[in-house]
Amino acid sequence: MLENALKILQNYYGYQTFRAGQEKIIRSILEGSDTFTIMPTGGGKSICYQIPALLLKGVTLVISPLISLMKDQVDSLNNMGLPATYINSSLDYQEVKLRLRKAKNGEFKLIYVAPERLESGRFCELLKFLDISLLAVDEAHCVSQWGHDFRPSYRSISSLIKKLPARPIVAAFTATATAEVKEDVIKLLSLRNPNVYISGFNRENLFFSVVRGENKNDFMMNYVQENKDRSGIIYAATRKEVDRLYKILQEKGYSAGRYHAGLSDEERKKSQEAFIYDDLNIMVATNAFGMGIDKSNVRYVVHYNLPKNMEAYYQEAGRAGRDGEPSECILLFEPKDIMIQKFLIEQTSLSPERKINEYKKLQAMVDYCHTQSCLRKFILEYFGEDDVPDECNNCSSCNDDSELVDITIEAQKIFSCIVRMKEGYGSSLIAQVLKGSKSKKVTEQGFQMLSTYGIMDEYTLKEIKDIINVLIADNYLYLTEGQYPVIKLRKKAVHVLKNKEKVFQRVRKKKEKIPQDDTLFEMLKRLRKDISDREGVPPYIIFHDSTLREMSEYCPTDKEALLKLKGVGEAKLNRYGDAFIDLIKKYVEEKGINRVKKPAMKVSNKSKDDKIPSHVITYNMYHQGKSLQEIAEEREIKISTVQDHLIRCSNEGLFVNFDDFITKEQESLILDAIEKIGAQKLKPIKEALPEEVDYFTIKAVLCKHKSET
């Protein structure tokens, strides 16, 4: 059956192989086992239930939380020539009955349904006439009150399963779930001895960064200007903030939309569709926007305010780069954001126990904003991953190229002024005193008589406030809570005043963009948009950006060559192939391009610059007799990365002689530890061994003995 699954993947989805983890999940479902999967956004969850749905004898019912998500998924499946439909509140009862009748007659293999539908006894009665072989639950974390998007209607799924004449296979999927939420999902969906697959939370194509202490408006406007041709989402914590940012972007002439619960249904729908169809580049939104948005070419997600917890942040940030192309996730942090989130928690009707849990999660988010360590490591460990490398080389902590500027004198002036103002005022008035303002507020308090009055008159008020924000973000100052917060000194600031410590501000270097000829890529995007408008489907349903990138790189001028590109299946080749080939042919002739690169065999999970998997390149060099150090130096990667590559190759069945790297004594110690502790997790094994025995040695022993059994 798995052979047939692979044929569907190749012929319809346009990929030669499954991504990491997909094959096991599909096999589990096809073998009739309940299955629970945690796979990051953009990891290919939908394929894991769509392909089994096409192979199982009956109908698959997909529980999906949003109308927009259902329509996206169904449009995408129909576009590939696969039979699917949806049932939601936009349809009348007669249309619902018609679609269910067609499903019973075999015209549809997948039916997408909102969880609220399951609360209707009338609808559930209709479902009894269908042969439902698989029930797939998307965004399964919504069933748990400890999840970040709890939806009470998800609790109806378990009762539906009991009402059906024959119990279907149940498969649940989510992108983010802590151990607590995982247990809750399994229990509340009544999964029977499920196979649990956690494919890893790492999204290697995403660059994570935290920006502290900078002027948010300035940063955002500079960033948007530098990325004006790219699609992005800007999240803000409140409707008021969304409206303000939207207005600024509109006034500056940017193609922006907005989305929050305070807008009418019609305005939200119009804005969302314009973004999905590439008519808008920027969406400014609260967290009400995004679940189920399958737009693949979002190149950046900026959080203008601190999110409420890591689960929400990672899901929202994960809406960038769903096509696997490099994308950015930026969090702009200032301490007053913490107060906003605390206020929002207090306004909820949650139980005291759940509020305590929300405060705990918020603190983890604050810790993320202040960590000096690898941001990716922080995220992955939060979600329970063990043995995460100390550096990822793809976040602002690992790739910190900012310059340190000494601002000790400025800090001392600010601290002195705050002390002389009795630590009783906010940043605006402090800045006015330092600037030497003659405002009424300053003179009424007699602050013009202070020795610190006007000692920073060479700075603008905005510049002074920006420095104050840096000092707050770096824990020299803090804001009190309440409606009118005031600024007070921390102990660190006292050391600075006594000349025992210096203060440095990180100043970002301006990145120079490498010129790139995107002429053909932009032409292909315009063609895709024309087809999108004509057919009434979002552009990414026709082809992802990553597919267009490959077209612009390899310039395929016949159907055979086009079919070799990832994301081009038989149905799309027949439907769109001629139009794209004609455009490429014309471009090649006009530019006088004589020799076109030949595409490599397509794969589903490699970038366009990495046709041979990185770990296989390392493996080949190892078999040429090169040492780990030599491989690391030649490839400009870390030795730990080389070690990880060899472990991965071994797990994929390639021979690695681990005796090259482990001594008999180490092997004996590790095997003894495994016998006592078990091999489920590496961390307990590591803690039971001498400090010099590293994780690579443990994994090498495990791989060696796995291959021998």
Second form
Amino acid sequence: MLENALKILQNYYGYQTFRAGQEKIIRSILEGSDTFTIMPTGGGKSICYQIPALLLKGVTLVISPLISLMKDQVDSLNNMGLPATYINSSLDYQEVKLRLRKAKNGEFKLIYVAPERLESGRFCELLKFLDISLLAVDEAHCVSQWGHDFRPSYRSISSLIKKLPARPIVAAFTATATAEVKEDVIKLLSLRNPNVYISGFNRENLFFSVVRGENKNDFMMNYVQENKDRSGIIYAATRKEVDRLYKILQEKGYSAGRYHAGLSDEERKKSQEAFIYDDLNIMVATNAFGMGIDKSNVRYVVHYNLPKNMEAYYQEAGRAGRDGEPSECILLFEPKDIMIQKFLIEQTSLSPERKINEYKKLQAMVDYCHTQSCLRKFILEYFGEDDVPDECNNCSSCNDDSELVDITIEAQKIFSCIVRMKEGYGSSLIAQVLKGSKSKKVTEQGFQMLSTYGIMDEYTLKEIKDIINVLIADNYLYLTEGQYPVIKLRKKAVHVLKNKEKVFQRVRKKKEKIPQDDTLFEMLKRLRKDISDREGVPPYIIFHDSTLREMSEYCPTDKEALLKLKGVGEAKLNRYGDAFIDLIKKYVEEKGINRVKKPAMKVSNKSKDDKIPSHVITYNMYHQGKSLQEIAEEREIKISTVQDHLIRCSNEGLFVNFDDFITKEQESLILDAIEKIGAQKLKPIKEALPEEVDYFTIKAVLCKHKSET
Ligand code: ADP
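Same protein, different condition: the form predicted on its own was shown, now please give the form predicted in complex with adenosine-5'-diphosphate (ADP).
Up next: the whole complex, starting with the chain shown before.
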């Protein structure tokens, strides 16, 4: 059974092997068990229900919360040659009926449905006429009030299951792992003794870093400058902050968009699309942005502010590098941001018990920002994994190459100034006093008389404030709570003032970028963008960055070589292969390059169709219970063509029940003949058998027993 699943993975998706966990989940669904999967964002959940959908007899309904996400998934499937469609509020009733009719006729194996549809009795009535084998619930945590995206319409799923004439297999997927959510999903979706799979939370290609005590604006500007040709998301905590950062980036001429709940639907949609289509490189956004964004080539996610908890952080950061290419997740920590999050918790209408829970989670987030140990270990242990290695060598703690600079003198000056100002002010005024400012605020209080007045006049105000921030981040100072926070000393600072302890600041060495020749990669990206504009699908749906990267590395100049690359399946090969091969050929000839070809790995099939291949349409009709004769008539093709289609589907890994076509006697006759003659050639087998046994029956027996012959 799984052999067929693997063939689909290779032939249609263009991937060689399943990722950890995928195989077990697919097996569980194919065996007919309800299945509950927790897998991190980017872990590869979609394949876990899409492949069973193709292998099971009837249609699969996928409940998916966002219109943009479903369109994306359906585009992606169609582009691979797989028959899928969606139903949501963007369609009128006639179109909905038409799509359902087509599904009934076997033209679609997957239908993506928005949960709100299930609230309509009329719609559920229509669903009863479909043969639904599998109900896949994406983002299943939306059913739970404990989850962070509660959607009341998810509650209609369980009543739909009850209404259907035959109960389908139910498979639920989420990236949210808390115990409450897990229990809720199982109960509220009425899963029956589900197999539960919690897959590893590690995302190896992501580099995690926490930046503490650095000026965040400077850091961000430097970073976007160094990465200006790459796609990235910058998350900020509030709409105001998003607007501010967006304005700065715009003014400096960066290709940036913004997204938050305060903008009109129109503006949000526009900037989201521009980002998805690679027309914008940077998206500055609140956490309103991202659920259901499938863009695979996000190369970095910067958190300009502290997120509310590790769950939110990992989900947002996880939007980087879905294509498996190295990507960065950077959190810019500033203690002030803890206040914002506390304020936001206070603003909610949560019960006191839940508020305490939120505070605890926030504290873990803050601990993450302070840990000196491996960041990946911290994350994985937070999500309940055991036996995590102490070092990952792919985070800012493990790869720390910063230098320690002694700032004891500066720290002493700052601490003593704060003491003299009676620990009653914020960093702006403290910095002004140290700088020796003549501002009204300073003179009004008589601070020009203090002995610390002007003792740091060689620094700019901004530099002084930055050092104060380092001292807060490293727990020498703390900010009081409330509307007007002031800075106070911790015990540690007193030791420093008494010369008992030194203070060091970590200064990151500038990373030297290894120059890489990206000429061909950039040319391939431009070609992909042209095709994307022409076809109206996002660039990453045509090919992932990782596939373009392999193309630029291996320079395939024929279809066979191209098919061997990751992410190239038959349909995409036929659709886009020539254009990419032409470009690579030209480039290679011009430069006189001859690259090593990737070793042969993939099974190759010839297909001349694009969109949904003809044999797959036949296959779906067969699964609707139509006879070969009926399919031939309806499709106006020869019956032998229908037969060939089924044989081909079987060879590609799709399940065909050949017992529908062969009698037991014929089967044993054919097997006897094969044993005598061998299975290499069909003609001698045919000649050894009675006249009425046709070629199709022989091929069908060969397919059925292919692992033995
Ligand atoms: P999720 O829904 O869990 O966030 P997706 O299903 O969108 O993740 O998968 C994330 C990315 O990983 C996609 O680009 C997908 O094509 C890729 N992917 C999934 N499974 C495999 C696999 N077995 N081999 C290689 N890439 C895979």
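Between two forms, the rigid core is the largest collection of C-alphas that superpose within 1.5 Å. Numbering follows the first chain given and starts at 1. All values derive from a computational prediction rather than experimental measurement.
After superposition on the rigid core, the Cα of Leu497 moves by less than 2 Å between the two forms. Ser28 is not among the residues whose C-alpha shifts by 2 Å or more between the two forms once the rigid core is aligned; its shift stays under 2 Å. If you fit the rigid core between the two forms, you'll see the Cα of Ala364 move by less than 2 angstroms. Per-residue C-alpha deviation between the two forms, core superposed: Glu667, 52.6 Å.
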